[in-house]
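One chain comes next, on its own, written as structure tokens: the form predicted alone.
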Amino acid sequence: MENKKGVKNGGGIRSWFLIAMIALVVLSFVRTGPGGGDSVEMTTVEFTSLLDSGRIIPPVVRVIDRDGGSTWLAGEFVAVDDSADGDDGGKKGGKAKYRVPLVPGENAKLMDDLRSRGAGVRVEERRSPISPFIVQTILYGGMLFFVFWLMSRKVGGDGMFGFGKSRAKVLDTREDKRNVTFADVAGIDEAKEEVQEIVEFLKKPDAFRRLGGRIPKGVLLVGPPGTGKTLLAKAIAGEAQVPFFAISGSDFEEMFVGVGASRMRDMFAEAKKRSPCIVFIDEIDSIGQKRTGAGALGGSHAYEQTLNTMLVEMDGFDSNEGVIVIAATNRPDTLDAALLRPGRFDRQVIVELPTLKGREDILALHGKKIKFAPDADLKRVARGTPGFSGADLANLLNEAALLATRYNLEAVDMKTLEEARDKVLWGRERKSAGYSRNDREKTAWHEAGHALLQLLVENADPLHKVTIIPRGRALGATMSLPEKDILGRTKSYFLDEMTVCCGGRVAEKMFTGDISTGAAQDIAQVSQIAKDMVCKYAMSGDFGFQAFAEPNRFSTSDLPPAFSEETARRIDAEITSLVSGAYARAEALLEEHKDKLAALAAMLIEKETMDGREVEELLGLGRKEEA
């Protein structure tokens, strides 16, 4: 039961028993010693010495501690101001309690001596109020419930044997003010359309039932991470007004073996009691992973019991009317098909990285809470973000607003905005970084070569950057974007991007005479780009309509395929032909227009960063029509 503020009373009688049990645990070690708290406590030495000089009073008390098997001699003595002037360098003052701890079988020769001096000796004995064995259970007690304490804390408010109860957050979307609906997502309308039944069956069951038709036990968002996949499962929830039920793949696992299929049971067990409701599961490739084939986990292992358990309760013996599953992941070639069988996951839905206009609806949709300034594009924004998905499109939004912040601007305009997209996408410009005159230079000339051949070759993305100000990683940066939705790539373009990217090393060679590590990304990616025109995508006039890359059966990577060594061969010289054609024509265009490349050069070492359309302009070439 919880109270108001929805903590449970059985946590709070937990803690005061606990402190109980401490408090007697202290308490079962505390002794009534002999003279109390403000007794001075001296030695047999110093006992006798006070004996000798006539200052213990009489009598002399001896207690035995029974239950401790202690032996002291107590009572009072007169004791003597030292701060006092006097004939015995001190003067006597009031009374004070001593006690003298003695030990067992050594105090015979001090009671004769007592006896004989006439101080009169009384034998007392005192006995703790607890006995040994209720303080032995006590102590014992007390450690074993502060282990079991302690262990309940570490597991969760089920205590120690709460390992299976499910760990799946619940949110009533009835009572919750702050529900996520459809209006609340953005850029993935397809998505939202296919999912719009099992909202329209969650509010009126009855007309699917009479015309026999069944609803989806279970329905699979797939698509790359940041795209919406768990916030359209909210919205789902929350048109529907029906109890959510919210975990991650990961929470089913523990230390201990069984774990997750038991919380896999409870969690469809209370799901079942407050149907009909959805469960959402996210990143459900961590428990659902092929058993057999490409990607198996092998062998018997824990997973399996927890994916069993999964694969009973959505289609087994038992019905579980009224209860949709809902899950997400990005990796949907590794679940295992009983997972994906009609019964079960009836329905996949994709849910892809937005277009043009899914961009410009997700911005205006989290930029409602942002002040912007008159110049403020966001369908500029919008078309210069291809690949973006809506996370990123918040975080672009989020990071204009901070340098906005940063730079005291009343509102974020639009070389906010651009600078932020600048900064998602390269990374941070670190103006700070020192480098000599020389280094500019090489730079210089290097990123020169990358614009120049991006405006002459026909087929590459529109310029839109080119700076030899650190940025991220890199000395300098030419960025080019394309300024609309690219569904499909061609061998020209693949041959104009291999040139665009030999422009750099080009230049370099071609004005210094030398060339440097500047040009290690640029190799990469061309010998990339090579291999997969001539392995994956039959774009080699040598090799016709064949690939030479298939899928291994014992892993879920692309690995490279059996064939012959005459074969490997003929496809390294075809890459190898590929990569020095894109070279020699990178060399004839820059020769050709060296003294565009020289000028571009010499501007980017006196403004460091110029705009692609300031490039045009200087070099007095146009920027490509869009298609």
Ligand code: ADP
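Note that this is a predicted model, so its numbers are computed, not measured. Numbering follows the first chain given and starts at 1. Between two forms, the rigid core is defined as the largest C-alpha subset superposing within 1.5 Å. Compared with the form predicted together with the named molecule:
Relative to the superposed rigid core, the position of the CA of K192 differs between these two forms by less than 2 Å. Once both forms are overlaid on the rigid core, the distance between the two CA positions of E410 between these two forms is under 2 angstroms. After superposition on the rigid core, the Cα atom of K442 is displaced by 2 Å or more between these two forms.
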The other form holds:
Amino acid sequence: MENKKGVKNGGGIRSWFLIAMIALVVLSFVRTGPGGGDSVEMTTVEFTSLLDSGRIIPPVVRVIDRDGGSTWLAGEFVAVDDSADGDDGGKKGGKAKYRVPLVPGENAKLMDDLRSRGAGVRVEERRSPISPFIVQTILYGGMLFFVFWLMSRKVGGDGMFGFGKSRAKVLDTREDKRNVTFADVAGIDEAKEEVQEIVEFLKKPDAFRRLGGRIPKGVLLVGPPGTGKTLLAKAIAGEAQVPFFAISGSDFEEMFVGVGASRMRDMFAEAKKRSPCIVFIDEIDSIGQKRTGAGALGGSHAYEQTLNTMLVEMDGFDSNEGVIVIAATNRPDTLDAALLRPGRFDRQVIVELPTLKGREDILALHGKKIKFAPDADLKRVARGTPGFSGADLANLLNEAALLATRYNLEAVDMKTLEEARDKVLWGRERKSAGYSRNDREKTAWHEAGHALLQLLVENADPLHKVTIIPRGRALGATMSLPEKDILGRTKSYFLDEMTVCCGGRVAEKMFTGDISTGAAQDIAQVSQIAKDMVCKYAMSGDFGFQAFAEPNRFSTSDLPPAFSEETARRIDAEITSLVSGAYARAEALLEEHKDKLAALAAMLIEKETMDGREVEELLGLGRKEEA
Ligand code: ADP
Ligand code: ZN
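Provide the structure of the form predicted together with the named molecule, given the form predicted alone shown above.
The complete assembly is shown below, putting the previous chain first.
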């Protein structure tokens, strides 16, 4: 194992170690800290009020993190001489030093708060010397060295000591022969369109600016794994012919405190030097998770630091500097809200699992390099692979080619393709256990229930589209389209709408004999409509022309007059009767048209997405209303 890389790495470690040692030793002599005698100690509340009145100078807030575990904010402020405060250590009317001890758990919140106050406040993290004692320093250094050594053995080659100081992988698209462009991305046209603007900007920043375009600093690509987020980011860089820096949030998982942050800083420094460019952060959720303050488990502090550093870097440059940060995640709901603030990742692009058409395109694209037998029908493969991501499809074709080689075939035929599909599907189902055949059938019935009722009832909006392609956390969806601009809704509309909502659960129950959580959204919606009808619109028979505050809400301000307990009971009863009426009606209608329901569900399993017209044709149900 004595390749060149190994040797180079060894050198890298040694110089690293040396630098670290020297730095530690020097730092341990120059012991700085906010503890110095003449600074004014204040609380965070006092500090923020000073900040608000513009008395903190310079507008840079240092966070000093000392070894003892205590953290301080420190800097200078303008001491005013108008009151008795003057004697608390500051020089009157002039500058004085302040220090604010921080409570460990509340640190992150305060930092956010400071940043959101904007006004040029920059937060810098400073670690002051780790220990004043050289002995300890050497011990620490030794440990550091040991860990580095371990990690370099573990990660090897390019992982830890790959690129310059930052160790991010950089791809110079101008030099790279295998330049990725939009032509290599298929089946996610909407996402492609949405990022087009970024390419324009990177290509001609000046022209873009002259025309008054506003470019986002950060773009968040959201979508399930393997849908081509990395590919898309690379293609943006490729199209614009700019360098592409890549780093993954999960790389930080094995980092210890401080290293992640400094690595982040180095990468941004490098990126700024080479702007315009793209910085791609994969799996950002692993560093950008919601900070809970109670995250006392080891490592959470390190993430927080890494995340903070990234935010500081992003806040620190202007969107005109030409560094565009693209981050990818499949769990946007776990992200810390600080990430999504304006000026950070305020642009989100959804990258969904490909539709049937999308899968055809992806298969065609990746199939270009493969020799197929005449009976190989990629469109049929596309139909048989709902829920597959782009990566799954690429994998399928690759698998098929391998199998064909093993069977000594001249070309990849249909049978091999199907075998490959099953193999990928099996592996995938085992991995995610997400979307089984059973789920698919159940979803098809559920959505068919909604869709059929949408057509059967008189007053609902026309059916637009029904799909069993999972998106977000929903397994499927039925969409209706209001035909005209609706100014007011009628009572009959609400009644029908409630019936349609119930259809999912009813159909599901007819099919499986059981009920599931899949209808949670529907249930919430039905309840809301019923509540509004009774309490807001005076649409129930029992009450006169009056509104009620929503039951079981205790706020008394700005609401219509309170009502008696007796009335509350009547409201509850009224809501219940509306809901159960809708449910019973859905049951009756679907029972009556069970054959249509079954036919629609079967067709959905095959086609997975149908538009309103297709459904009407299949069921022989005409459009309810003209004009
Ligand atoms: P993600 O970053 O969303 O997890 P990747 O971009 O890493 O997905 O995709 C992995 C591979 O799968 C890509 O390199 C490409 O070969 C293939 N792939 C995924 N999505 C697409 C797509 N939309 N078009 C073409 N190829 C795709
Ligand atoms: Zn539903």
